[in-house]
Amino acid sequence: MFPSSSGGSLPAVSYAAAMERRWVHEAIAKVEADANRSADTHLIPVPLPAEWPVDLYLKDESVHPTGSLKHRLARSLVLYGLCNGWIGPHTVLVEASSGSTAVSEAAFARLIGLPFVAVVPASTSPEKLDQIRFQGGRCELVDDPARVDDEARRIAEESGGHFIDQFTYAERATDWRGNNNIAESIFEQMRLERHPVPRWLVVGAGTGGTSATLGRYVRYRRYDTEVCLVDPEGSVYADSWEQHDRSLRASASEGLIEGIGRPKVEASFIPEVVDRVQRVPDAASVASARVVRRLLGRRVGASTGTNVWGALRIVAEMLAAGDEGSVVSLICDPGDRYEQTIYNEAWLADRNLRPEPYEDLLDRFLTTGEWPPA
């Protein structure tokens, strides 16, 4: 028993509750401190011909401490769990992920002193698995990607842990009105540019949380900016958006472009804030990643290639229409996570991916300003 402020004693259960509350307070402070000491990510202008009246920018989310856009999401999800009372001093954190979210969540779990289990498809790039383990996480590989959520939920239940569930909570864990979210950051960084209010924001969807944040923010701030969702092969988002049907399922359980695209519509995807959808062939995503390497002198992941393909198509349409303005998209993560996949010729050949024709198309466009017919 311990003394209370009134001179009596606190029951042991109350003391335990007080100690748990103190731990939660300290954990929240640690997570908030991460945000405070992390500088904002860079907004990089892509070198297009000087005479073009359209500018393209890529917000470089790969410079986060854990190397990807998912660092923001992981921070928000862990804070959400702490503030909801779902995460305590003895909680095992569990997530279903294609890799990058798990890398970031593993780092936050280690920051607050908790074990972390990542349930990932067996096809996840070895580089991502190494990064999860480097951050102190344990990897559970699942042969059928459609089963990762079920397996993560089972592990959480059996361990008395918490299934973070990014696909359900991504959009609600992020403050879309501001608070230095990615949308507010983009518009602040664009403030001194030639066309400060972007005509288009181009983004892929895994959970759908980023597209939801961007779409809600531009409406909240009353910008005329539109949001274009780029969707890789094997994903259901484009069909669902076009048909206004959230019940659709893709025939494939897994796509080749890690981090974006899903076989089912996730709870965090908000189709009403998306103004347009583009389907992007996987080979075009790989080709665009290669082109970014030449333009910026660095390797990026395939999902960044998906973004850039969609962004350049919009640039081409604006040029053809005689419009001027700016287009903004994202660098999601670095290319060193994909050395054995999209930057491996044998891997591409095994999957019959031929990026060369798409790369030639982009090279012609960047020279002539004209997008060839399909």
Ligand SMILES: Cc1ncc(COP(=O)(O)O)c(C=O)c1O
Second form
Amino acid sequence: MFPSSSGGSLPAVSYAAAMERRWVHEAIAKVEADANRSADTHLIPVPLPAEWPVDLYLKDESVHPTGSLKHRLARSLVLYGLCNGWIGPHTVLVEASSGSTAVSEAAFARLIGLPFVAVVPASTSPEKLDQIRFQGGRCELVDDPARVDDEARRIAEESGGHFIDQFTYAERATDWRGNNNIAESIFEQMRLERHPVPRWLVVGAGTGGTSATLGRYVRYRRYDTEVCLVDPEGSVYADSWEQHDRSLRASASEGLIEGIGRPKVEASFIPEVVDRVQRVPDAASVASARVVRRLLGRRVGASTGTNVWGALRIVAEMLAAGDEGSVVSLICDPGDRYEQTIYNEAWLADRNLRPEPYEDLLDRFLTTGEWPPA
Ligand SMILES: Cc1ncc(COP(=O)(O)O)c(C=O)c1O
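Form predicted on its own already given; the form predicted in complex with the named molecule follows:
What follows is the entire complex, opening with the chain shown before.
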């Protein structure tokens, strides 16, 4: 008989199995302790003209210990792997990621003492590669972004490792009913606001996990809140939602707005919980990130720009309709990860991205309340 970690006696299992189970228990305890150490992220009111009957809030996911909304997902995916028996004391963890998820997963791999390999597109920003390595991860760069999944699967198979596969498991690993998921946190933090139940939640999709959690939660809690998906150039999500067709493929294998938009419809994208879509030009995403800098006094990531463009457009519609209410979106990650990209004039020029006309449009809207006809 062997002593168990909870002091009882274990049935006659192999010593190795007992030791492995003890390792899994300790790993889960470490991940849970991380959750217990982490304070909730803030909900920030965006300073719009006081006389407007519509309020805008941004859920600031950039303050997570690993700097993005992906801290929540990484924690859920590692717990999911541990509890499914897919991760043990000798497992090499492998992921295919545009960067943010890999930064967070590398941190959790180190927390439980496992090696981590991130398979990323070669075009991923140097800042994100540095952050993956800073968290103890190894980066495998792939020229063709459409091949990151296959390459990650191959590396996992060859090393006897585990392919975490965020695009497949994001929607399954996240507890959409509660457990302080991003939706429950937003509604709790809106409770004392003048319009506590948001009219709209605005979010982009990479895996689709965040939009799935938001859409499921508002249905589960029977709120009338609707979810608007913002989609950057080169992504198939908006088209696939409109055409009810998950087989669509985009010509380009990668967009310019890191983290959101996909060339194919990922398994974790649940179109049925999305109520409308907006296509956002990449230059408008960059312009909107610049305007957030002026409104909040700090820089945010590209996908946050996409979110805020979509959110302000909805605010404009509500003002034009004489509606009142609140709109909530996300700050997904901080601007310092985009020094070499959206905050670099040469990078913008090389890609013929001219944010200025969109910036003018937003500045005019924020003073007049009018959004020019499409
Ligand atoms: C910076 C950033 N914003 C937004 C998202 C989209 O989140 P999700 O994968 O939950 O759709 C991602 C996903 O990788 C991201 O990295």
